[in-house]
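Next up is one chain by itself, shown in structure tokens, the form predicted alone.
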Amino acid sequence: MEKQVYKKTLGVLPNTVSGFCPGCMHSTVHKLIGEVAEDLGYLDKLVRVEGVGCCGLGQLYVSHDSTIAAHGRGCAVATGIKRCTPESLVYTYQGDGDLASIGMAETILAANRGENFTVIFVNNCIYGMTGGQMAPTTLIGMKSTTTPKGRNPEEHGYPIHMCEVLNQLTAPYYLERVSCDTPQHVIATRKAIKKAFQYQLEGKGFSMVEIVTSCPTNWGLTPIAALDFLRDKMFAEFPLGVIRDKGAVK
């Protein structure tokens, strides 16, 4: 008789077929939170604040409970929802131009506090759904429908590496940067969304798993070739790993 090795996770909802991109992880990162509340027991408590874009899709494939906050307002609700309902393992899910621009004061005053959520950051170094637009973390000379001939430093300014923004706060507890390109950097980012839960869970304060992505349709690449960008480019300037862990062992 065959045995089951893997089965979907019940933090997404049955019989859907994803509308994401080919070759964007929105997918798998959706699947990987669902596996880790379900691992934790606490898919029945999983509140879920979306960003405005890519982001809010969301809303049409997970199971539990989720509302959209207004564009780049994210941190602000989830502080809200958390400190109403204690009991809840609330997160945010945002792209870099929601939580790195014009949701960049509640990011980093959420973080300064110490609230005790999680912030799921999804960096694809472009604004998506939106057109295509720079967005904070777009890197130097990479083309957007708002700087067609590059993203010049002395005119646009350089990419934020929110990870090391925050590092420079007393409160934030665990940070962390990840990816989804190859299987070993999926169970990475899953041990790190299940470690960032746990601290959550413990009591411990904020925490951010930033995960680095691709956008095909937007960059304007094959999802072959996204990743070759990706690796190649995003992750020289957003390199993997801890930045902050609090709970580690010394």
Contents of the next structure:
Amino acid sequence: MEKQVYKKTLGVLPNTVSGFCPGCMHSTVHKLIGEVAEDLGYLDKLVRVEGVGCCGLGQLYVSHDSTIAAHGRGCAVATGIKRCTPESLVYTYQGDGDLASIGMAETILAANRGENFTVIFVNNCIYGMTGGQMAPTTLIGMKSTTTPKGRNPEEHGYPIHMCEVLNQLTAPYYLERVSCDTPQHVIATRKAIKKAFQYQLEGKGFSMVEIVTSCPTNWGLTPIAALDFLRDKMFAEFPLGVIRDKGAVK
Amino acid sequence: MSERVFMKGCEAIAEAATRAGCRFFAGYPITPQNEIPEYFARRMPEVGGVFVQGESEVASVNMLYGAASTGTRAMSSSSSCGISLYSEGVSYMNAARIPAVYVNVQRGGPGIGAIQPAQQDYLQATKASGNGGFRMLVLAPATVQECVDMTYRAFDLAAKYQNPVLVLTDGVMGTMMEPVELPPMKSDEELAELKAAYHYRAVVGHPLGEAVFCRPGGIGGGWEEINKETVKMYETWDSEVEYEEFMMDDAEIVLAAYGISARISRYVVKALRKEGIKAGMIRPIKVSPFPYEAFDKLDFDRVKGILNVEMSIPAQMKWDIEYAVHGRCPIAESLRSGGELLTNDQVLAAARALAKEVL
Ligand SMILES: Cc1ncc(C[n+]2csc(CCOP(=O)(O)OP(=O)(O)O)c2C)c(N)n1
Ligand code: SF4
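Now that the form predicted alone has been shown, please provide the structure of the form predicted in complex with its partner chain.
Let's see the whole complex now, leading with the same chain.
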């Protein structure tokens, strides 16, 4: 007898072709969000607050309610939505420029208030949408269109570690850094998103899942070479793992 | 049933909003409007609403965008330099047609200006509250009672047009106490009905196939069509034009003023009449859409001069008056700014001087 072992999530619109570049992990993350919400039976209560950047390309593919926040304001918009409809499952979907540069204040203060929504933070170390400028998370020495000689700490400072920054606060409930470079890591990301959503449904407050990803296009690498760079350089700067989990059983 | 109380403008605005069904407020402290957020901080928990002290005006207006996009009646308030930081969120709310209400209790400007009252945000409020060239309904109360009535109505107007509405007042009105009649409290049933009516576009989660995509522009295109649709809405706003004509029947000198300046002008019109000068006043009740017709239809064989009274230097409303009058009579000014208040005597002297020149 035949048994269905895999199907495309209903969280993503059928018959759409992703416009993300080859090797980009945004599409994987969208799929995982849809799968997790579907598993939890919450697709019809799922609300997406989208940042501005390549993450915004997702607006054409998701099948659930969504709005676009002004660049960086995802956590403020999500605060307004979630406070007015606590029964919705609300997440923001933000890049590193969006969340950690222009939206730094909104991110930190929402986390500090312990707002009960989930942040999906896609950290690719660069401004993807605008063509590869330096991000707050750009690695030391990494070339970007605005650091043509590489990021120089004396001039540009150092990469910001958002999970660790938020870990200084008392309120956040769950902070984990994951990636999507291998099937194992994809499964871990799925679990992390599920845990964050479950915590939200239990009313535990603020969670952030940081997903360290590649941007082959703006890194100027092939998708395969970008994976090597991700593992060698990005994971060294942004180690994967649970940074905080207040719900973990000791 | 209405109820008569003695209240400060800011608090009256907050209470009127609560009675209109406002159940979300976000704002950042700034003088002279702190009594609005402070009132909401006390009041919202009593009615099951939400008060958030935003970390900035930028955050507050974006919280407003989120809250109002769920179909909850929501409001924010700030003052002048704070309102500058609203322009991002206000533009987004216009683009996405979010029915939100916000209040500007104007203070001196430009820059950080002065914490004292002024009317220096007229052009910003009426012409360009953010990028993109949108228009909004802008209500301009001249008494605490009007602060109440207009705030109450603002929520219905926002819901009717699914567009943000601005209540443009100033630090005098915000801090002044007057007796007011409060409107009835909207019942939970009425609010539930309003929310249900908005559900089809509320960003709250929907079954598959009915998902709401609330978009302030973005990728995908089609925005020009949406801009054209919005223009069709603006074209219906002739019915929204609202102004008061005070002693205009035989007026030869016309004072033009809104908000606090109109109160002073009303006194001045009466004083001039006692001196035998036939004065009158045109007071825009909404400053957007501007009541051009009130000036355009004047009999310029009789009306010999207009005095633009504003707490702004340079004059701002004068642009709209000039546009309507089109050189058919001289337009003089009586102005103060930077937190300095107009006085009855100053405006009276300016009106007398104009009368002497043109009559
Ligand atoms: C207020 C404002 N400033 C600048 C921009 C232009 N802008 C669009 S996307 C973007 C950067 C996005 O980078 P990131 O958040 O890292 O997301 P990615 O594209 O890498 O997914 C910028 C600066 C904008 N849309 N709005
Ligand atoms: S530019 Fe980078 S982040 Fe954007 S879609 Fe392409 S690979 Fe992905």
